[in-house]
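Have a look below at one chain only, the form predicted on its own, in structure tokens format.
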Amino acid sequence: MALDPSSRSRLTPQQAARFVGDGLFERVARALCAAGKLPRKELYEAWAVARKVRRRLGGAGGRVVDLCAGHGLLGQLLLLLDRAATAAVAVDRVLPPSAALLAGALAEAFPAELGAGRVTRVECPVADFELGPGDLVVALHACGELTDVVLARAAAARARVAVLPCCHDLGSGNQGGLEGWIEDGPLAVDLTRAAWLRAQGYQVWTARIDAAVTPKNRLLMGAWGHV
């Protein structure tokens, strides 16, 4: 039987030999298995957001710069897949205890290119961290507002960007003026988002991921000066 890849029970050591072959996402999965600390859904959720943001974003070099990273998966996932990106750094206000140990399991699955100081952690807040115009900044699980101050850090940047965004507050999150048209507050919260990217001078590229791992799958991503 298939693993649920929605669920948010922990991988564990005797799930590594679902993982079979030598393909990446197998190894990356025994790797975290093997720590035995990671929900399931931020695997298969990650993996899925790092594979289309490196087709639409990868190649260009610089840092990935996971903000609200949680435990830094998505960075380490795009270092993984992009061979042109120099480092990875994960950014939240508080890290998890977990993530420190979960780097390790990948550092030492993938040396040469997770080891010797290519993945940072950083605590602060995501606002006062400072981004430049060659980083891809991504986003996993910055919730409700948190997902528009990652955009608007971005684009102050000029840097690369990808959200996928979650946990809409209809109360405070701009739907712009869409209410009438668009019964869906959320989808109306995205496309204005989507808008307010591209004003500010962004090429934008929309996306889903799997809606199987997560019904929050719709993924944001710019680039700026391409328009």
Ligand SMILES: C[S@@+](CC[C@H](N)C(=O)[O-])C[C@H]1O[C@@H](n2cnc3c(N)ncnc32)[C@H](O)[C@@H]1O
Given for the second form:
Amino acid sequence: MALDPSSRSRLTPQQAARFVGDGLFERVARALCAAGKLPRKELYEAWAVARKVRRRLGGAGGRVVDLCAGHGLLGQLLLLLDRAATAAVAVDRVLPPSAALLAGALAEAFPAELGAGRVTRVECPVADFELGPGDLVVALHACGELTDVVLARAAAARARVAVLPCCHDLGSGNQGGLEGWIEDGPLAVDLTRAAWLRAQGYQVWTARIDAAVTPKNRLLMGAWGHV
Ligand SMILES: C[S@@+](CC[C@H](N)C(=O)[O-])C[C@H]1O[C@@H](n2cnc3c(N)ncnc32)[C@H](O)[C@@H]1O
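Alternate state requested, the form predicted in complex with this ligand (shown: the form predicted on its own):
Complete assembly follows, chain above in first position.
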């Protein structure tokens, strides 16, 4: 039976045998299974997002900055997928205790790409981390208005940006006056975010990842000045 990609249960060493073959995804999955700490959903989510982001925003060099990173898997996968990227930084107010262990397992499996100081972790609020125009800023499930903070920080630096929002708070989230037409409040919030980003001088792209992995699957991507 296939593994449920939306399961929050941890990948285990026994499950490594379920990921057969020499593909990049299978090799990443086996390394993470061996570490035994990562919720399965995070692997499938980060992989799906990383592939779409690399296709649209990759190839330009610079750092991948994974904000509200948790285990920071998205940044590391982008560094693996995008040969032009130079480093990955995982930024979180409080990094999970297993973040270093998981990064160690991936660095062992991919020493050239993820070893030798190419992956770092910084514990600080998203508002305090300095960004530059060469960065590729990503945030997977930055809860509620944290997604707006990420977009604002990235836009202030004119950095490439990609967010997969979650936990929309309709009390405080900006629905852009669209409530009269759009009954789906979280969709109105995300449309307003896309319009806001465009108004900052960004070209905007939208996509979805497979809803079987997460129902919060709207991906918003932007690059400054590509309009
Ligand atoms: C839902 S988790 C997502 C983690 C990871 N991106 C993922 O998708 O698995 C949200 C993360 O945001 C972090 N966080 C919350 N407020 C923050 C802030 N002000 N600055 C930086 N990180 C923050 C939390 O510690 C948590 O790890």
